[in-house]
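The data below hold one chain only, encoded as structure tokens and taken in the form predicted on its own.
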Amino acid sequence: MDVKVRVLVCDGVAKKAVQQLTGQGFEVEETKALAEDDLIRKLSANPAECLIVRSSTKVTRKVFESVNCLKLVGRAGVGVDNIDVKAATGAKVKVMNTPGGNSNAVIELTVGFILCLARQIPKADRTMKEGRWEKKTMMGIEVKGKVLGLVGVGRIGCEVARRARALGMEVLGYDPYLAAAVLKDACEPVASLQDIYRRSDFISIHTPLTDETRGLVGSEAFALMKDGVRIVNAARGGILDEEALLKALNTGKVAGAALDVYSEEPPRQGALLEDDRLILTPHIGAATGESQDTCADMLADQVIQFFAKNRAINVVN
């Protein structure tokens, strides 16, 4: 290309990814994450055509209203919670994801909590580490025979489906967006999120954040479970009301849950963080080498190929 496309890198993207592109002859800047005004100073010092970010560095209204520079922001991940895609598509900001790219990992940190609610696996090991035994209070419970609800079954949800059939549970699943032929072929189709309530021993919520599902999992929703439920979500905060949550714990209607995401990260919530019955884990979801690095090549390679279409750059084959 004679004029090199100038790309900004937040959040400490995978260093495959920086690889790529300056092998395509991208001029690439590294960065930590960051906030608000500061990357509206950055990018108004510094113009880049595409800025790439993970989690952390929200791209904001104010950004896209302030710097005209922008042509492209890629998340390296799946949602796109964190950039104002309204106002990426007024700015005329294209914005591309990894869908995908992390599933795995989140699937595996899925299954996970699933045991470690069942067997108590974390506290055990951490009364063991504070020089206690526990033993007689370390009663578990086994998963084969039991219920799995899936509140949203998408890539994700049918295979933590599949991993979960292979350990002998029952898998519901609801989805108002896939017909009951296409949920058949992952689990049992119910007609409504009350019949996952009720009929479900865990129940894990695979769903985007939408203002349709903000708070989805709440007062309501529990007072329809079963007693002793245990709740997964690995998928995003704000769709389990963290307060009805609690409530739920005091009351014996909910044994325990294993929390990756939160409605205000990090959580503040002292209630929330002391819990015994939680398992709280600082969203690790995507937090393993491979899936990065699949995240990383996924999305260079859609920056690559965007610029070639848009600033008729030649590709390095």
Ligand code: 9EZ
Given for the second form:
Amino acid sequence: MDVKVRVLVCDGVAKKAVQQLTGQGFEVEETKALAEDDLIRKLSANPAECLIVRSSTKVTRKVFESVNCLKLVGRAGVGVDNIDVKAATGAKVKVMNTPGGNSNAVIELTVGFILCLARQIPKADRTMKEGRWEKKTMMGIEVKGKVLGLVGVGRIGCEVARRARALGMEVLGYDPYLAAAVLKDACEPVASLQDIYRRSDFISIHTPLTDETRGLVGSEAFALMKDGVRIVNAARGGILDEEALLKALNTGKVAGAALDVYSEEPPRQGALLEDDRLILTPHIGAATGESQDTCADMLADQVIQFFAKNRAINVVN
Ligand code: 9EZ
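Next block, the form predicted in complex with this ligand, ref. the form predicted on its own:
Complete assembly follows, chain above in first position.
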């Protein structure tokens, strides 16, 4: 590499990735999360061919239309919600992310949610800290022998299934994009979502957010579910209809739900935040050191590959 490729790293992406890029001869500058105008100012003053972000920095259309140095934007994480991919494509800027880099963190959070819903662990902790020894309202259930229904059985759903089986659960799975033959090692494939809703004691969502899955678990779905069902969503906000969930809690249809993601983040103060049967976390699915390291490594590898391939045509002397 004669002229060093400049990389601007925002949002505190894992150190290992920065070291890896520096070691490969990239010139890396690290900065905190930048607002739109600050990002444009920064890239105009000191052009970089590559921009790396996590979640905080939004790479908007205005960014792509205001600067012409970028060849590649990489997101250390799953999905590209904070990057305007259409605008990037229009500006001939490649966009990359790290599918699967967060999977194990999400898998383990899901298992934690299932056990918390079964035993009310968060509420038990809270009452202790409030100075009470409250055993009477803490009666739980065991997951052994219960049916877990998976809505979506991709990378994450599949591994949740294995762990749930290790806990003695019976696991049903529905995924319209995967053949039953592929699913049947991980779970019992069922032919329809209705089968999941009718038979499950726990339901966990593991789909992406698409036009097809937005609002998928709503009032019609709840109407089919068993009384006392428990719901987990650590996938994406908006797949589960929160208003329908609150109604289903109020009628007693749903005994509890654990949510890491919301249709609006952070969710507005309201009924969602007040019900003890809801276990709520602030989108921490990917928040493990291991997951951040894995995503950063995956992205650094891809960035190195990209410039190894494309460098020659990008250098203008
Ligand atoms: C949709 C899905 C799973 C699903 C899975 C994947 C795009 N997509 N959609 C509805 N990969 C279950 C129900």
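Basically, rigid core = biggest C-alpha set you can superpose within 1.5 Å across the two forms. Small disclaimer: the values here were computed from a predicted structure and weren't measured. Residue numbers count along the first chain shown, from 1.
- Core-superposed comparison between the two forms: the C-alpha position of Lys86 differs by no less than 2 Å.
- Once both forms are fitted on their core, the CA shift for Lys253 between the two forms remains under 2 Å.
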